[in-house]
Partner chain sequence: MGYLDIEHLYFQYSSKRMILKDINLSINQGEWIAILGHNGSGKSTLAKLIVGLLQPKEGRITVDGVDLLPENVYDIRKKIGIVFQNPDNQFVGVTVRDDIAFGMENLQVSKDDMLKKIDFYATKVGMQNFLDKEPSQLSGGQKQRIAIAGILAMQTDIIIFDEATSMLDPGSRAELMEYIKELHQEGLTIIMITHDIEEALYADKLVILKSGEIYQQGDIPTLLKHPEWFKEAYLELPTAIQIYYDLKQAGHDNQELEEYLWAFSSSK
Amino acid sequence: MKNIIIGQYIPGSGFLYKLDPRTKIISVIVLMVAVFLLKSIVQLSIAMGLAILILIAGKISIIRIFRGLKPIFVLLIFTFVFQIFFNKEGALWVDETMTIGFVSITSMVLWTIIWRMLAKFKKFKMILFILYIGGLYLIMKYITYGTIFTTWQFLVYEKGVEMSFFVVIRLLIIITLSTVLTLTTKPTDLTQGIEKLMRPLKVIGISSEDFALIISISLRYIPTILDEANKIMLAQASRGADFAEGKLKDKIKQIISLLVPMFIIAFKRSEDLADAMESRNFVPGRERTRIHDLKLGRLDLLTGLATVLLLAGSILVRIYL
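Write the structure of the given chain, one chain only, in the form predicted on its own.
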């Protein structure tokens, strides 16, 4: 949990920090639309390269972004495997007969035990997981003797592999862009930017100030709540609790023991926040003033122009390629 950076603001001096929050919000939305217009792996790879260039130009640590993406690797792996198994379009690349029998099941159980024993090396957790999946594949493919219970065909199609990489790269770009937005924008500036952008909605009775405040508080307290959860897990681990080992029943009990103090802390935090807002004379629905008002500069105009050009390029690529 300590690696999660979604919702955090990290001070910096890159050009992204100097942009108006309205420019960043609109640019991120426009760039996401541009990414969804692309329709090939090559085009998405170029877009991924541009996203990396934006991080470098904005003086944002790529390693920090990579570490922050670790919690969603499970989602990315699931998406990758899902596309391979269920997309049956294109040429057939792999056609293997997989066998499940007494000897292969025994081998899989032993391999699982070995994998769980090696799981204590947490630095290599992802590598061990990939080796574990590869081992299961080799066991079902080559251990074909003894009592056979069933056989099935493992089929991999061209479009399945292509769509797997396509979807994963697209998700990485979108998550990176949204992370950069919160990483380079103070919560107060983000609130003010959302409020300014939503101000025309007052015509239909939507309060832009309240909506922006809700979003800002939610983003602000994501890292705080996760940090509190990490502290609770460490405190419980010092008392003998282990969230990584044990039976499913024990893990459910441990999760419940984590949720109860988490709810208490969340309510306590909300009460403290309400008291702090009242002490600063915050009144819902009243017009609020600010020391610093948002102003668009030359850098914002150049960034907006570059974003529009990228969107136009994506549209042209989709039409003509």
Given for the second form:
Amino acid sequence: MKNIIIGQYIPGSGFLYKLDPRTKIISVIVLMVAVFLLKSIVQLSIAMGLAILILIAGKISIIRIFRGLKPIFVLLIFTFVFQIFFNKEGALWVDETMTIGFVSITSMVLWTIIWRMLAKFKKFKMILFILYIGGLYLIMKYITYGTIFTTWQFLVYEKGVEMSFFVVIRLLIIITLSTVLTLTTKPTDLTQGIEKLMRPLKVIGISSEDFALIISISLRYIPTILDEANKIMLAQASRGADFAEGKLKDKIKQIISLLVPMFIIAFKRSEDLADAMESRNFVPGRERTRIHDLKLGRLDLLTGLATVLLLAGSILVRIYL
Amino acid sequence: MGYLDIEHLYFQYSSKRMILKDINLSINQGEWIAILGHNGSGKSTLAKLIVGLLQPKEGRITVDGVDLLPENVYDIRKKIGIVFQNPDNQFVGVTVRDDIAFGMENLQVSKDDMLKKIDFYATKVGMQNFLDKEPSQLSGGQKQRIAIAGILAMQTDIIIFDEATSMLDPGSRAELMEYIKELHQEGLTIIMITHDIEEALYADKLVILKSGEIYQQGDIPTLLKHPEWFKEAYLELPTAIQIYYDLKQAGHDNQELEEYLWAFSSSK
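Moving from the form predicted on its own to the form predicted in complex with the partner chain:
Zooming out: every chain and molecule, the one shown earlier first.
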């Protein structure tokens, strides 16, 4: 737990690392807007190609980005399936009659049991899941004998397939862009960039410095608190608690028994920290000098220019194509 | 009049019993004073009052002739720094450099000045090679040294150590005590809050707190002549002195050993 990496920052040397965090934050936001302006798969594919070009130019391994996508794979699949099922525009591409009967339900249950038994091969989780879904499809399509309870039509339309690819590619581009940001920017720099960008909010009474301090202290204390959680878990495990197994109900109970002491300790900690900060003359809202300074360079200018051009390009595409 | 004066100080949290009663204390510049007390004797509360984290119910604290009031606490804190017990709960920065800088940032020290001072004081506490490390990569003793560097960089006249060694392993503890000794030799005023008599032996002067009152104060050899005072304040004697009294009680009379045991305790 001690070596946990906050954010996904990985030291490197590409041009993306040399950019001012402000440039990167603004560029990412602008490029996201640009991506949302695009209307067709072809345009999006070109945008995807450009995103990959940025990765190559910034010497970032594509595999790493792909690994970063893992946690949201479920979301991507869900989006994809949702679009396929519910978008009923355009030409009809697939029209299959699916059967649900005694034999097919039994087969599906058996198939599910086999799938669950294979779940211990965590490495192939994704492939197994796809095989499982494919298996369910085949069962419902071909096992038509025995008592049949009901049938339904599996319909896929042209627009549905197009939209599902469209949405998924768009999501991929957006996630790639934001991953590039967090991958090449230290959390401290990121916070500082946000702080500087939020400066104008002072007009409506939001202090960007306090906000940045809150973020940086949170970042600072995540490893400490995880360490604490680990200790509490060990202490509870040594008295017979089992965090790995048990029913969902038991698990929830155990998580509560972990959260309560964690919160109590965190509150105590925050009191101590407030004292420590105050005794070192911290006064919220008071002017402070900063040890980190951000400076915009020529590279930032070029990046900004390129970003603006890309945005202009996608606006033109939106209007004329 | 000392550099830091506490006169008739009373403190209580809302509607509870009085935590501190009629505290009178005068600390001179360059002095090392140990405030010794059992758990709940009010010693940490006293430390918080001195740095203005709490407001006294009655009485006054003056630093360098200036009354400590909420209006001028910012200026008083330029003169007094405090190192707390838990190394993790006072590390504000994301890295060592950021943490040493924190106090100076609050004092609006310029960036160039800050960088110079960070290098200087990090070297002073032997942490110059750790400037980019994160707190999770440091030991408790190292974190306490960073806390000290952060206060030194603020150039205070007094440093309060509020049980600053109690969460450290014996090795780091001895190391930290040596650092504090060096700082004292350089003229810094040290206030050491502790329940550990062995640590208190380093000081020039000892104040024993008992249930929120100053029970005894004076120089260490004088106080050690009265073992009953320590017992009554729920404190232990230094091991060597305890052995001395045990031997004496058992009727042994070895002048040489006695002298050795006394010298051993005052060698710090």
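Positions refer to the first chain, counted from 1. We call the rigid core the largest set of C-alpha positions that still match within 1.5 Å between the two forms. This is a predicted model, so every value here is computed, not measured.
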Exceeds or equals 2 Å, Cα of K39 between these two forms, core fit:
no
Yes/no, I225 Cα shift of 2 Å or more between these two forms with rigid core fixed
yes
